[in-house]
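Here's a solo chain for you in structure tokens, the form predicted on its own.
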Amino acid sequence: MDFEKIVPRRGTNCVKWDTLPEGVLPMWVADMDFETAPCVQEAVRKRAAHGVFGYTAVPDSYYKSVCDWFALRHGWRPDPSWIIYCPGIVPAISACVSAFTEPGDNVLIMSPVYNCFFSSIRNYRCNVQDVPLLSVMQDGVPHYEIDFDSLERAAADPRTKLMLICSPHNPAGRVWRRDELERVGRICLEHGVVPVSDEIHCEFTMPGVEFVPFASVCPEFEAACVTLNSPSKAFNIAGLQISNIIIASQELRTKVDKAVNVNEICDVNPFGVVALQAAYTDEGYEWLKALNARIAANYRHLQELVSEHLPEFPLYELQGTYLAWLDCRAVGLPSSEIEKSLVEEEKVRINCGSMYGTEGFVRINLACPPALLEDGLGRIVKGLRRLL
């Protein structure tokens, strides 16, 4: 569990590093600069040693691993028959939009939110029905809350057919409480809106914060919702392309299964199948606990730097994910200009807030060894002080 080791990633066709000019430090796209868990590495090595990589059948042991993991770690046991596997969460989101909407329908989101929510909705000629999160201060620290009144009005629109819930929320950093999920679910059910909960970041929580699967809130929600999850973020295996769509309702599952097959996203690769089963073990969990401790330490370091050097830039509370959300409106520039300037001058890449539907903010990826973190955050501090 060496989270201080720097793994050179340039020259590996890595999106995070190899798409940037030499010398630019990446703190943007959401993958980690840590090696995956040793148990996952060993499973992939063992499968690769076989030497034949044909079409892959998903065994019963795969479904058991998923169900056992969520029962033990998150207090919710789905049934194996509810699981539809596919290559990734973004294809799964698109399949859900395809399954439950027609062109011209509304899909509810709460910005700032993962940018592919917007594209998946628009690709199917649906309307983005945005109910922005409310920014509030608590004990001097900003965080987001749900605008339930506006959400209720939006859900009541007869054109609204689907809600995409980001839980934990990227990039806002919120891990929704049970009572918040309860209110969201009641609104959806009352107005016939299908809730789709993207829970890809569910393994990342700060100390004292509990992740609650949407489907675990009550049997009524379990019967009416779609859950999306994957080990890809938690174990840094996005390139292995494995994820799950979990649906208790036979009616809803049939619709999504049809969309998955129509869009030809019904196959996965052999490495993703064995990697998930290796990750969802006691050994994988021990590694994950150590990873969360490293990310929490990285977040504390960012808090200290912002408090000391960037008091004009409110840092939002990070309850989950490894993605920090920083308010840069004091600079007075579009966030895309801030992103461009930091790349050109300080040689560091972050994500501009406008891609998540909120101007004036930046998203910072904290999932890297301490030495890279220190270097990257130093460049960000220098650049924002310069722009200010």
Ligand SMILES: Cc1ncc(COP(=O)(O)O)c(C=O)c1O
The other form holds:
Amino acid sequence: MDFEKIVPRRGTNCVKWDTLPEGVLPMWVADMDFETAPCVQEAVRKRAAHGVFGYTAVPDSYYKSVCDWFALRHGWRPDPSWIIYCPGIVPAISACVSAFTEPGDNVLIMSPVYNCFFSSIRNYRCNVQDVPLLSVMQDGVPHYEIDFDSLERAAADPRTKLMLICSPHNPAGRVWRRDELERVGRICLEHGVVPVSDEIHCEFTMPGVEFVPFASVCPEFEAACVTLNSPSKAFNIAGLQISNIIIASQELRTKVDKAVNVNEICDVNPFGVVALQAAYTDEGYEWLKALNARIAANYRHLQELVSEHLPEFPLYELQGTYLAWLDCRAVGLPSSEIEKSLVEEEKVRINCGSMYGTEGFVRINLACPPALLEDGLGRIVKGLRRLL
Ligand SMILES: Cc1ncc(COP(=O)(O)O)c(C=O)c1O
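Other form of same protein, the form predicted in complex with the ligand, not the form predicted on its own:
So here's everything in the complex, that chain up top.
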């Protein structure tokens, strides 16, 4: 478990590094600069040694790995028959939008939120029905809360068919409490809106914070919702393209299964299958605990830097994910300008908030070894002070 080791990634066809000019440090796309868990590396190496990589069948033991992991780690036991595997969460989101909507319908989201929510909705010619999160200041630290009154009004629109819930929430950093999920679920069920819970970040929680699967809130929610999950973020294996759509209701599952097949996203690759099974083990869990401790330390470091050097820039509370959300409205520039300026002058790349539907903010990826973090955050501090 070496989270201090710097693994050179340039020259590996890496989106995060190789798409940036030489010398620019990447603190953007949600991909970590850590090697995956040793047990996952070993499983992939063993599979690669076989030398034949034909079409892949998914064994019963795969489904057991998924169900046992969620039962043991998150207190929710899905049935193996509820699982539809596919190569990614974004294709899964698109399959859900296509399964449950017609062009012109509304899909509910709560911005700022993961950019592909917007594109999946628009690709199916549906309307993005945004109920922005409310920013609340508590003891000098901002965090987001759900605007339940507006959510209730939006869900009551007869054209609203689906809600995409990001849980934990990227980039707001919230891990929704059970009572919050309960209220969201009640609103959806009352108005016939299908809740789709994207739980890709579920393994990342700060000390003392508990992740609650939406489907575990009550049997009614389990029977009405779609859960999307993958070990890809937590184990840094996005390139292996493996994820799961979990649906208890046979009626909803049949619809999504059809969309998955129509969209031809029903095949996975041999490495994804063995990597998931190696990740969802006791060894994988021990590695994950150490990873979360590293991320918590990285976030504390950012907090210290912000309070010392960037007091004009409110840093949002991070309860989950490794993506920090910083309010840069003090500089009075569109966030895309801030992003551009930091790349050009300080040679560091962050994501601008406008990508997620909120102007004036930036998202900073903290999942890297301390030496890279120190360097990258130093550049960000310098750039933001320059722009102020
Ligand atoms: C909330 C959320 N969903 C989905 C994804 C991407 O999923 P995939 O790579 O499996 O398509 C991301 C990546 O950052 C994400 O933050």
